[in-house]
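In C-alpha cells, the next block holds one chain alone, the form predicted on its own.
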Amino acid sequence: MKFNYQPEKCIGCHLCELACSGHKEGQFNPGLARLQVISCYRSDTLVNEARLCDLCLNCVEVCPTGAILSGEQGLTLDRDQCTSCGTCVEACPTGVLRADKEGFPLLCDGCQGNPRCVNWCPHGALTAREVN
C-alpha cells in the first residue's frame, strides 16, 4: 500500500491518527498511530505536514534478526524474532516508525488493503493505492 498526502486538503483534525491507533491498538492515542500529522503555524497560517511510511524498506534491511518482513500486505513483524533493539526505528528516514511501550516497532501494514487512516480522512488529504 502506497500512501499519498495532499497537505492543501488537510485540516489538521488528526482523525487519521485516531482511526489508525483505534484499529491497531484498540485505543484512540495518536502516539500509537502508524502515521503522524504535524500541525504548526508559519506566518500566521496553519501548516499541516504528514509523516507516512513510504515503503523504503530500510527497516527490513537493518533488522538484525530478520523480524520485519515485506509482503503483499505490507510490512509485518515476527514478534518472536524481534529483540526490540530499536535499530529499525533509528533507520526510518521519515521518522514515522515508533516503538510501542514494549519496544516493538509499530509497522504500517495498510490495514490489509483497507486503510482506516484513508477511510476516516474527511477531506481526502490522504489516499492510498496498491503497490504491484
The other form holds:
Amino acid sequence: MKFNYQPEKCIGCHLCELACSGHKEGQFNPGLARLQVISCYRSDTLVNEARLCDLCLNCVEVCPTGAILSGEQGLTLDRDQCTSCGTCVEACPTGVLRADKEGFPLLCDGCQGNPRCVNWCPHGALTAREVN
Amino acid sequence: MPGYQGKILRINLTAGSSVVEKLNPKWAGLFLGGKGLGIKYLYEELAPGIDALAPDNKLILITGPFTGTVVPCSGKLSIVTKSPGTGTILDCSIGGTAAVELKRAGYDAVIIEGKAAEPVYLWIEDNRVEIKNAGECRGLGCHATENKLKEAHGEDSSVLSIGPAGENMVSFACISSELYRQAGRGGVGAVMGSKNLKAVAVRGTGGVLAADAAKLMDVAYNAFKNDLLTDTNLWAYTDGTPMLVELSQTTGILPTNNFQQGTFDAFNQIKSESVAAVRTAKKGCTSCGLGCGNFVRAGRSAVEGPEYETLSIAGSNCGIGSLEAIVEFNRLCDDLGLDTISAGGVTAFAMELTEKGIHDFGIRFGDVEKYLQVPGLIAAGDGLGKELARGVRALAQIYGGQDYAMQVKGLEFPGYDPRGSWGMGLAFATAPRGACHMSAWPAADEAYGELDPFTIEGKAGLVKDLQHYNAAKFSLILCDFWALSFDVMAEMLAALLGREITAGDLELAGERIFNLARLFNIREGFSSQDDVLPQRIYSQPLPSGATAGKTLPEADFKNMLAQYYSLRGWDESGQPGQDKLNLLGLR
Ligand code: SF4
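What's the form predicted together with its partner chain like, now that we've got the form predicted on its own?
First the chain shown before, then all remaining chains and molecules of the complex.
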C-alpha cells in the first residue's frame, strides 16, 4: 500500500494520526501514529507537510535480526526477533519511523488494506493505492 | 478514567506554585467538561462580588471528554472566568491545537489563580510545569509572542497568548492561539493580563484513552461519514461563516451603521464569494473534519478570517465595505489581542455619536483611514482609544446615546438584528454572558430558516431548548459548526466512557449547566432587570429590505420573556424555583 499526500487539500486536522494511533495502539496519541502531519503558519504562509512510509524498505534491509517483514500491504514486526536496537529508525530516510516506549518500531502495515488514515482524511489529502 | 485524565493543574501565580489535584469525578459526571465543568469549578471556588481584574479572580482552561480523541470537531478549549466587561460568568471557547496539547500533557484543566509580580508565562510539558519570565515578550503582539515561544519550545507546542490589549486590561481583550484563533468575548484576555500572565505554552506527549477504542472509532466514524460530512455542515468547508453575509442581507438582519439599518448597499463586496476570491488556503483545528478557516490575502494583509461576525459588526456595521480594510482590521485586532465584535461595536457606536453630534470622536461611518487606526489606539489606551476601550455601555453612560448603545449586560451585540429574528432578541437578553450568539442561535430557524421571524410564538421554547443543546455540546466539547443530534452525541459519549448515556441525560446536563450559570449571575446581583434589550430594538423600525418597518415591540419582548421564565420554572425575577433546582440537583 503506497500513500500519496496532497498538501493543498490538507486542513491540518490530524484526524489521520488520531485514527492511526487509535486503531493500532488502542489509544489516541499522534505520537504513536505511523504518519505525521505538520500544518502551521510560517511567516504568513500556511505550510502543510506529511511524513509517510513510502515502502523504500531501508528498514527491512538494515535490521540486523531480520525482524521487519515486508508483506503485501506493508511492514510488520516480529517482536520476538526485534531487539529494540533502533537501527531501522535511524535508517528511515523520511524520518516517519519512530519507536514506541519500549523501543519497538511503529511500522505501517497499511491497516491490512483498509488504511484508517485515508478513511478519516476529510477532504481527500491522503490517498492510497495497492502496490505489488 | 476513560475520556478524562483525572487531573487538574492548579497554578498560583502569587506564590509561584503549582499542584496537581484529582478531578472531581462526580462533577465531571454532572457537568461533563469544558463549559459546564468550568462553570461548576468557578461557581464553587469564587467568592461573590470580587473584582474580575483582582488576583482573586480565577482563569480556568478546561478540556472536554472528547478532546484529544478521534471524535471529530472536539479540539476546543473552554476558558472560564468572571468577566471584567460584564461582571457575569464568562466562558469562551478557542480552537487550534491548545486543548489537545493540554490533554495530552495529562490534564483535564488548568486553574490559574493570583497575580505574578512580573510578566510571566507558563510552560507546561507533561509533568514539567514552569512559571517563566516573560519580560522579553512584554508589549509584543500575539503573533510575535507566539512565534517567540514556539522558537523556544518547539513548533509543535501550542501557545495561548495576549497582546498589548490584554496587558493593558482592555475590557474586551481576547486570548489568541495559532495566530488566528481567539477566545474572543467578554475580556478573558484582560483577566489574563491582570494576572501578569502573558502566555501559556503547552506540549503533551501522552494519549487519551477510551473505554473501548475500537467501538468509539466505529461509532465516531459512522457519525463522521454520515452526519458530519454532509450538506448540513459542509458549508463550513466550502464557504465558512462569510456565507451568512448574503443570507443576512436578504433577510434584513445585517447590522449596518450601528444597527440603524438591516441591509448594506455594499454587501456584495464583503459576501462569501468576495472572501473566497482572495482565499489561499483552508484550515481546521485539531480533529476538525470541516476546516472552516479561510486563509485570505487582501492587499498587504493576510489573515485566517474574516468571520461573519467581523464582516458584519466590524464591516457593514461600521459602514465599511472594503474587504481589504476589514481584513486589515481583523489582523490588527488578532495581533493586538482584541475581540473584533466588541471592537467593531464600540467603533460603530462612536461613529453614530459623532454623526448625531452628541460627541465628536472624529470618526464617521465608512471612514477607512480612521477605522484602521482604532485597534492600535484601543490597545494602547491612547486618546480616542482610551475612550473606546471602555466599551459601548460605559461610553453611553459618559456621553449618552443609551437608546442605541447596542449591548446587553455590557457585552456588545454580535451580527444579527433581533428586529428581524425575534428569538435572537430573547437569546441576547438571556444569555449568561450578555448579548451573545453562542448561547442559542435561533436565527438559523427563523431569519435563515422556516419559522416566522416576526412572532414570539414558539420562541421561548426554541431558545430554551437551543440553550440546553449548546450548553451540553460546548461542555463535551464539540464545535458549534457540527449540527449533530443529542442521540449522536450520547452514542459517542457512551462508547468513550463505557457506560450507558442517553440523549435525555445530555439534555438534562445542558439544562443543569445553563441554570448553574444563571445562579452564578444571580449571586452577582443580576436579575430580570438585566434581561433587556436596547431601546432601538423595541421602538426604532428598520428602514429597508425584508425587515422594513419592523421592530421587536417591548410588549412582545416582555411577553416572550415571561413565557420563557415560566417554561424554565423560574419566577418573575428570573430566579430558578426550588423544584427546578431540585430536579437538576443544584441544591
Ligand atoms: S487527515 Fe487529511 S486533512 Fe487531516 S491532517 Fe491528515 S492529511 Fe491533513
